[in-house]
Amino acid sequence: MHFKLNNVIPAILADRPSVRISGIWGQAIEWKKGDFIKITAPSGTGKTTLVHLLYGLRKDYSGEVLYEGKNIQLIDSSELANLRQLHWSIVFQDLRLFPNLTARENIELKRVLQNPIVRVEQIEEMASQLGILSILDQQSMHCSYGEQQRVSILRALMQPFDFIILDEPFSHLDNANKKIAAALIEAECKKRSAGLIITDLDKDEHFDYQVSLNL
């Protein structure tokens, strides 16, 4: 399991000179299952650009993203539907909780979206690690920002994954909260062999990175 950038260049950044001293944008790239990746970007550089790319979200970009060889902009969305609920699972950088629903059902939600590889009491054992137990019936409405950030992260750890993308996802966290969650994300990729793709403004020692980029 593989993803190819062939002199990817996004359309919106494509006249800005910050293109031309990228490590990812027009660049030949190949990141592998069970690679950790850092990508580190000041704002307004393309980052969350590029997770949106890489998720299939996006096409108005020059070069190729391929997964397994295919380029991303062909797949029909019965396959990328597949692949985003059996391969590449994400947090976004706006986290995309449903407000109305607790953080227990947003959580479950993506647990139940194909034969579920997370037990239901697993859950509550997470959610203890990342300090979240005591909200999970709470609307993700009336959440604080970080307590938000912790659900997106144990939501995107509920389904199957080759790759877990995750865009600013520590950013409302302190130093031991993102600590805790790094752990949490670092113990559930070595158990599926999985890789890691993540954003931020800074560089950082949360992962044991094989690739670190400065986009």
Second form
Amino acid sequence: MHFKLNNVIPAILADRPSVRISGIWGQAIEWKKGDFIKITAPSGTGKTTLVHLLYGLRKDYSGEVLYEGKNIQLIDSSELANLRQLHWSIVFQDLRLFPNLTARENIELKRVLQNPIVRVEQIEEMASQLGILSILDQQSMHCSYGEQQRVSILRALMQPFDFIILDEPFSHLDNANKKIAAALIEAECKKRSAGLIITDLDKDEHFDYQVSLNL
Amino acid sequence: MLNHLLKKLIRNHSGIIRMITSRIGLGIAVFLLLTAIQIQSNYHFLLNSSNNKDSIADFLVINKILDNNNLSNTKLDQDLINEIAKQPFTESVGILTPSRFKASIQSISDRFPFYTDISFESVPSDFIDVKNDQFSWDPNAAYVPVIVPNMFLDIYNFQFSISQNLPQLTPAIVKMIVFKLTVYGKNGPISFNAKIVGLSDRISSMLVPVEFIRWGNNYAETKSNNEVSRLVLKTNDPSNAAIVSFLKKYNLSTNTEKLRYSKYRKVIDAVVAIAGLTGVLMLVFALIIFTLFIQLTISNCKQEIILLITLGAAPKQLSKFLLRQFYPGNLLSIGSATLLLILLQYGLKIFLEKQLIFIPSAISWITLITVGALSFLLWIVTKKAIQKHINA
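Given the form predicted on its own above, what does the protein look like in the form predicted together with its partner chain?
Complete assembly follows, chain above in first position.
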């Protein structure tokens, strides 16, 4: 299980000078399952764009993004759904929770979208670890951004995956909660022997990265 | 659980009143369509069922229209007879064989003195509505059986007897009267006893057994002339407008009164066509409204659907969920319309039974197949509409 990027340049960044010195854009890169990859970049250099094209949300780029040798641009909607249910998990920078559902329902939805691999009791255990047990039955739109971020992290851990893609996942968490969340994510990755691709503004030591790249 | 959550996300936006209205419309459309089909089916049952055959099947005596151009040339040639026999409205054709000998009948009783020259016809027994085992003849028979049109007796009782100061006769008395029938041939006249064995409304002719006509024609030694001028057509559907057109095309005539059903049939056909057409139009509108309803529902929760797909929900998974949301309601509309039709059919059966018209108590298999076809059509339309808008 691996991602391969061949000379990928997003259309919206093609004319920017920063692309020429990027460690990812226009390069040939391969990330294997189990690798922990850190991508550091300042704002506006395309972190979210990278996340979206890895996750198959954007197709406006030149070059190729391959997963298991298959060009993501050419994958049909059924296969893409299968990858998102069983092989890729994600925490969006903008979280993307259903505002009308409770935190628990948002998490549960992801758990039952495919054959569940996490027991219902484990949701509460993990929620307790992340400090969001008390808000599980609140509508997510009434939760603080930090709480929503943790709900979003917990949601991403409800499914099987080979890679978890995290787009600035701790931006609204304090250091103590960052550590707890990172530990939980790492443990779940180890359980699945999965890789992790995280983007952030700064370097950090939340995980033991095998690859660290500047965008 | 997934369905529960999807319902919460997607159903919130559905307008329940719009949904119910579109389904009622769908139900009415299906009901009209099925009713039109069932009426046709009942009509065909009435035509073809043995229970009802006598009430609807009819016998038409056909001959050429006599006018100045075809005087003495009213022969129906074999090609035309074959053509008539081939027509879809024809069940069978019987040739009316006329007597080609001179004959007379006269009373042997002084109480009812009468004498008249006469002629006869014969027709295969299948075409005779008077069932009488005695309606056969051979030269040693005690008498020649004759079937007389009812109309003749009416003329006698209500005109002739009054003007001649003769007693009126009931059918039973008429059947008791024995009269003398004389056939004139080359070897001189031969007399037989004859008796009226039945009165008929079907064929306006003096009918005797085929054997007697053959014997008489042979005895008279008239030049062989097997020309056919009249025939009896048995049809299972006297209301069929094609009969009128066919007769007109070949310059043939029959008792037009017997074709009056064709006028009623036209009215029934028009009513059925209007009901069917209204049903089809309503169905089309219902399908359009329903498709728009699906589009509206999906558009209203487009953001939720996009996010669900982003999180990994397969479009097929969502389509299946939406199909389960919309289709059972459609089936309910079709089921209700079918149930209503079943009840009406049963009610109609009870009602018509009292008038000795028998139709089936259950709806026909064609109607049932239509129910199946409509269910399938709706399933396809619903599925395609969902897929189209989910993938849009």
